[in-house]
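Read the single chain below, which is given as structure tokens and is the form predicted on its own.
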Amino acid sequence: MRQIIVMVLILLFALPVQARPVSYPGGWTVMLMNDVDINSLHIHYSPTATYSVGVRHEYLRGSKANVDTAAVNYLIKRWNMPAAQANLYIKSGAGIAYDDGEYDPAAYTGFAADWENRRFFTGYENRFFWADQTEKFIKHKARVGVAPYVGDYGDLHTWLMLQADYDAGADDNFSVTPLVRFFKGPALLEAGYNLDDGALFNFVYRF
């Protein structure tokens, strides 16, 4: 556990480019996320550059439950540097979890930090999820990545990434996922394969 805490702290201060939870003012974002634990669809609207509101649906593979929430994401702080940028967000939601006709209040919160320049990125996020009779967990995710080339504006950008996940309540509580990210214009695509035999596929589109 000590090694995991140290890794998280290092990544926080090295601060991935994330699929950012807040867009430009007036922007809509669709986020489709799939990994070994959760399938989710998140649609949000950003009235300003500091927060977004939306809805999120997810399927929890472990408990085989569905969760619907209203979501709010807030940009706590952004650091603009000459050749890099860092961000700190809080992401929260509340709604219901349901399975086989049983319903449960559900809520989550957590923060995400990212740092990037045109060559490197790294970041960390956590998520505290509670649905009393359905599922409760605390998850941590960290990423590091490198761009094999630096493209110009409008080019197809590529990053090679390594993701580490930690869930204290799971039998297999630590996992590693190599993945590749492609980004061009308003679209972002990620694909990878967990070393414990689970696929990862994420798609984000801003409009």
Second form
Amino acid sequence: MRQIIVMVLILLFALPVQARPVSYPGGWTVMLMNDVDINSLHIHYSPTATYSVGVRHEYLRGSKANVDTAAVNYLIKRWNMPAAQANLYIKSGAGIAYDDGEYDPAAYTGFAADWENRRFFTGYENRFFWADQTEKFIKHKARVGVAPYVGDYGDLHTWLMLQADYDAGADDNFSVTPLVRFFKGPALLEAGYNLDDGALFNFVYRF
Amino acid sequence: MRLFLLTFATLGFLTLPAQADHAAAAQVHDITVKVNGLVCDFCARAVEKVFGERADVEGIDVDLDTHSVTIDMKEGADITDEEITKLITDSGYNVVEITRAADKTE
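Given the form predicted on its own above, I would also like to look at the protein as it appears in the form predicted together with the partner chain.
Next comes the full complex, and the chain you just saw is listed first.
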């Protein structure tokens, strides 16, 4: 019952968890993500505004394994409103996981949804990860955010956010991380700290 | 009569440049496009990049407050509404309305 309540809360307060995984036609994006569970580097290229292809390297801190995957992100649907935008993505990848000379096939997939205007932001994503003998998990992330001021294009934008993480297979499976997002032009930086789990640091650059 | 014709011809000649300027002004296209979905710098940058690849575009100004994109075309260049709509759509956004500076001056 507690898990159901947690999931409902996550879905209700879902927010855009990460920067959009698809860019403009011809755009490259570098995404560096670090939290208590995973350190990852994802570089992708968007041939069109509806999908991106790239490579992703991640280090799973729990199993101490590395994972290299070819990644594809697809924009299933975008709702453009006069002062807001909502998106639905599917994010998938396939490759190998390795640790101490042991290699496993690895794959992941998941949905991501977000809604934002210039003042508020909300998003949710899940990730189903499978690497045979190395590690398997299903994680859910949700975010809500508010901008204390609304800046114009080129200004330094600041967001105050809360990120909720839920991992059904973990012992300590629910955590909330307050974080701050700074966003200016092509660069986005996020830093947060969770009293239970430690630090979060994300950096995104689009060119 | 001769004086009248001479005066008329002179006035007509003198006003030619002004008429030509007016015609040119009517063809200078500062184009403003109302766009749905512009909410952040990444959105603005997407529109800038897509239009920036065209050699006939002098500059782009994205205003998140008014949800609009102003396209400054190079002298003598033009872009159709269909092309604008396709570029905005390719960027990932939706066109609501296209207004040309020439429309306002007429």
